[in-house]
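Okay, so here's just one chain, in structure tokens, the form predicted on its own.
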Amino acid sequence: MALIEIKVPDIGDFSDVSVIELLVKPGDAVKQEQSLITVESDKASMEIPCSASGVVRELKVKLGDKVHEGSVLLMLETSVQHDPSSSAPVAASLLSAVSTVSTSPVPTSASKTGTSLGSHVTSSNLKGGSGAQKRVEVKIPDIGDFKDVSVIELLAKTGDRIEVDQSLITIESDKASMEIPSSHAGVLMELKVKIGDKVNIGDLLAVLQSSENVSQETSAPLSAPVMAQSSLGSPSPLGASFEASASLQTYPEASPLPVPLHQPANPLTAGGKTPHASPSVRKFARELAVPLDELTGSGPKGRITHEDVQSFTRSVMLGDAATKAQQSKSGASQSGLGSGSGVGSGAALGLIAWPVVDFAKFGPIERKPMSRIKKISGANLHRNWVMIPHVTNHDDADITELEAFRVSTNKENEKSGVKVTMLAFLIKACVACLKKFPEFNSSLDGEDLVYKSYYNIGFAADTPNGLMVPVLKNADSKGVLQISQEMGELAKKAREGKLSPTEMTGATFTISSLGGIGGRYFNPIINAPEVSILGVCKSSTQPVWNGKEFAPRLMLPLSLSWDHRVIDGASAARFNAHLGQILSDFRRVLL
């Protein structure tokens, strides 16, 4: 086994770019060529690969720091005897290309072809004369040896008016993507290619009407991007992603200054502007039909991340958030209750206006904002409580025997460390009543019922950021013990943020419970697709009638919220009935 430095390899005349990602942390198993961090100037991003494969002991740099050829990046353990001079893929034949493309004079010869280094352009005189309007054609600039790349995001459109090097169309390969600009300046009349297309060098991209002076005689500016090329003369894979389109040119001294490519003129994405994302991302996001123009990055200088597509996926499927195309389908379906302003005013409901008050005329006040789970449990209860037709009933269970039976219970296990809750014994009375009662253990489906033959109860947990449901999956065939053991695991998980989605996902039926703090009854929300969710609040001491005489018992408020579309009262009452039944005497959940 030997240690060895992979360091930063030839960035061409850049230097001190900035750190934006860490792709890889101490322990990780590395592969040649596999992305090690990215890096960012104001010209391009691209993702440093590693030069041999092997175990990472130490990471050399962070978030922030600045770093430049010849740069340690981190400690790699390989049992391979590294050779730096047969070293892996050069993951900067595009920033060198800026540099040597920015200091060359341009070649007479190549003048008067008609072809600069990258630019491929054709015109023809529409009004005759010097300045009259010409029909240029603007093709595919050198794009290295690289064949069928494929449009991914259109930058313009007819009628816009383009300046010299604005980005027209975003082309992507396995290994890099790039935004190609514009070699002259005019109005576009007619974008030859269109997203998903396989586009060359050469290829007919665009037809401008432009007023310059062009002719054979004159040289395009040098507007191209080139992608990688390693030092074998191979195209370099760097083990992931460039990004880059900006200024890879000289400006003659007329020359218009180029737009920022971070700042189309005329984008033809949501938001305003071309997400920021790396190749490696954005094919991320298409695997899993994720909207970049949707999201906001959490990266430097808003870089959309990985995390990002994978945490606004997580929200999707658990219902927290819903992407443009979702709350248009789902504000038709439901007639105007739709997203956007008119839920918040009321005006899609035909209600007045929503008040709107200066509270700090009245006294003092301090503004602060809703946590993030606020913000997303909100909208999902305020959807259920709008689109589920909510029947609340409230009954109460005897659970004297069953309490003295579970302290007992705690008195024989305090070796283990397991505490034995009532909620431990509530999920096993509900699973059974669910079996005698399946319509609560089904979901709605359009027009037809789910039933469900598994059993996973999700139960309300209290956070310091909020309220979340963490799921017992399979309840049915735990006992009293494990399931207190796994919800005193899943609650920990929850108070300190790292449920996974899974873990979050597929329960059946909910249990809220406030019997810890107090209380008599509520009417529980409930969470969609589920079609019953039971509340249950703090037991106290009554006399009850037993007959004879009245006599001190503990009893547990129910109160048992369900789906009128699927359940009717009669159902219920019985289910209640059944699940006090069983508290009163747990012999019972063996029936």
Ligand code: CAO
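Residue numbers count along the first chain shown, from 1. Note that the rigid core is defined as the largest set of C-alphas that superpose within 1.5 Å between two forms. What you see is a predicted model; the values in this text were computed from it and never measured. First, how it differs from the form predicted together with the named molecule.
- Comparing the forms between these two forms on their rigid core, the Cα displacement of H184 reaches 2 Å or more.
- When the rigid core is held fixed, the Cα atom of R553 travels less than 2 angstroms between these two forms.
- After superposing the rigid core, the C-alpha of L155 moves by 2 Å or more between these two forms.
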Given for the second form:
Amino acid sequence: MALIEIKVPDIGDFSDVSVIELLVKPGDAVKQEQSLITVESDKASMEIPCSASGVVRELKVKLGDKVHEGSVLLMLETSVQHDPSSSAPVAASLLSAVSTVSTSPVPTSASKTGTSLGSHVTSSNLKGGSGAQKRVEVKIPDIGDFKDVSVIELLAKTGDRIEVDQSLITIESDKASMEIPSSHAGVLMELKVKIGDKVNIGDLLAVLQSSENVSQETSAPLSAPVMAQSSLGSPSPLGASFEASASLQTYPEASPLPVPLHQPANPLTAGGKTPHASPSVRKFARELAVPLDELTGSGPKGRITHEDVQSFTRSVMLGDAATKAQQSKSGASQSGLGSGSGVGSGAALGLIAWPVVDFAKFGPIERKPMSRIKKISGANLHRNWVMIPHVTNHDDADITELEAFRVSTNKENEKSGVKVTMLAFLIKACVACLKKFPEFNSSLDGEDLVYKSYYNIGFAADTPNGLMVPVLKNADSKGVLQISQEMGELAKKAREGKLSPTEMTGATFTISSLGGIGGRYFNPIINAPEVSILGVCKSSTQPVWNGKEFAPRLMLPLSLSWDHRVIDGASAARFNAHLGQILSDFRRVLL
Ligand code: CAO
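Switch from the form predicted on its own to the form predicted together with the named molecule and give that structure.
Up next: the whole complex, starting with the chain shown before.
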């Protein structure tokens, strides 16, 4: 028996890529070449395989870590003598095809033989004159060890103006996916492949009409394929900050692609969207015929995980969910109408179909696609609203003294640049309540309740990209000043679209404050798998009876939504009452 280090193999030009998925855990027996982790850059997602067989003793990386060639992934107990140099990791071989990104020419078998496989100018002059238009054939470049790889996404359409290195299609093997860029600029005359086609090096991919000065003799540099952009790098919207929060589904905004009738629809992309999932998850979904584009990913940035596929399958089997195909069958049999605008037919719930209205009949209209964040958060909020039996308790807290204290503290601290916000006090007060009422800091897992001993508070932030939920970690160990400062930084990052996945995941409770804007009360939707959420509105001075007279008090409206499967009404009322007591006398936070 020997304990050996398993390291990240040569991953080409990719350095400091994030670990987005752990595929094994200590105690697991793994085989050589079995995938251990999935890593992702802003352009690429790939699985890193094991270079030996054995039993995992210790994982040396965790989600969110950055790794590069040579980083130790895990300690493996192996019975055979391991020669690291003999390992031929799949990632390395895959990356031989993708390690050079598009700016530099890729040494390929084609260039060795002097033939450009990336492009071929077949007719010299379409229009004549100095602005000569040439017909350029773009071919599949050297894609390393890939053979018969499936086209899973078309990224351009006829008539599109294509730039050099612009991705034309995405292809996928069972280990990695990559985008194939164009070797030339021009107008796309014809895409020669369709979804589901298998392609190989040298296959004709597209025909461009190019005005570039391309010579048939000059072998144009081959554009290297780049790993598929499986995450769009956008921050997580509300309803998406699941553990692994961000339960958003990050799809490229490609328009739905027609699936030819003579071909069986690809169950993964039946809706025409390319779901964000690692190759092994896609394969798993294919085996079960799970339509990935109908799933909401619970991984960072909405990545669909193995567990998401399992849980979707379980829900379908139990009759708790239905695929769109099932819905449209049952919807058609019920009403004969289509499901309309992508809002879901409601057939799975036994509801009548969504009305199809020609709005233009009643006046001028403008049709705009919903933003990606809205679509993503909408799907999550819809699921949470439908699946969770919400109840909301409304209450008021007297914050007269607290607000006076906050204002005076800010005056004293004016020079420090840190502004103490009401939300920071609320976070601290909520942590005290979560400690007193632990079920509010729990999650449902099957028939178990998972009680968390950490207090990570998500807060809704309104940003130009849409609603985001940054997560303030370990709020119990931080003071109000530190919370204010960190919140300010997180809110700034959210507005700039710079939040990292770890800054949007792991919340145990969320606060949605509209206090700076206005309103009295609202029903916040629980950010599952959390079980409660606090909505806060604008404080206002109200006449409050103090036993002798009405006195002007600054009252803060609170709206606590809770999951009735986990929490009952009495606990919710106690939670709100306790929160109100703390806010009216903040010394209670120490008790
Ligand atoms: N009552 C009255 N005034 C309040 C208040 C409250 N409950 N909460 C904050 N304010 C005031 C602040 O005192 C501040 O006033 P001054 O500038 O005069 O000091 C002003 O409102 C702005 O507050 P802020 O933005 O500095 O800080 P914040 O802590 O209230 O909010 C953040 C931070 C990120 C939560 C906020 O910017 C935001 O994005 N809120 C929107 C959240 C949202 O959209 N929720 C809905 C989700 S469901 O769709």
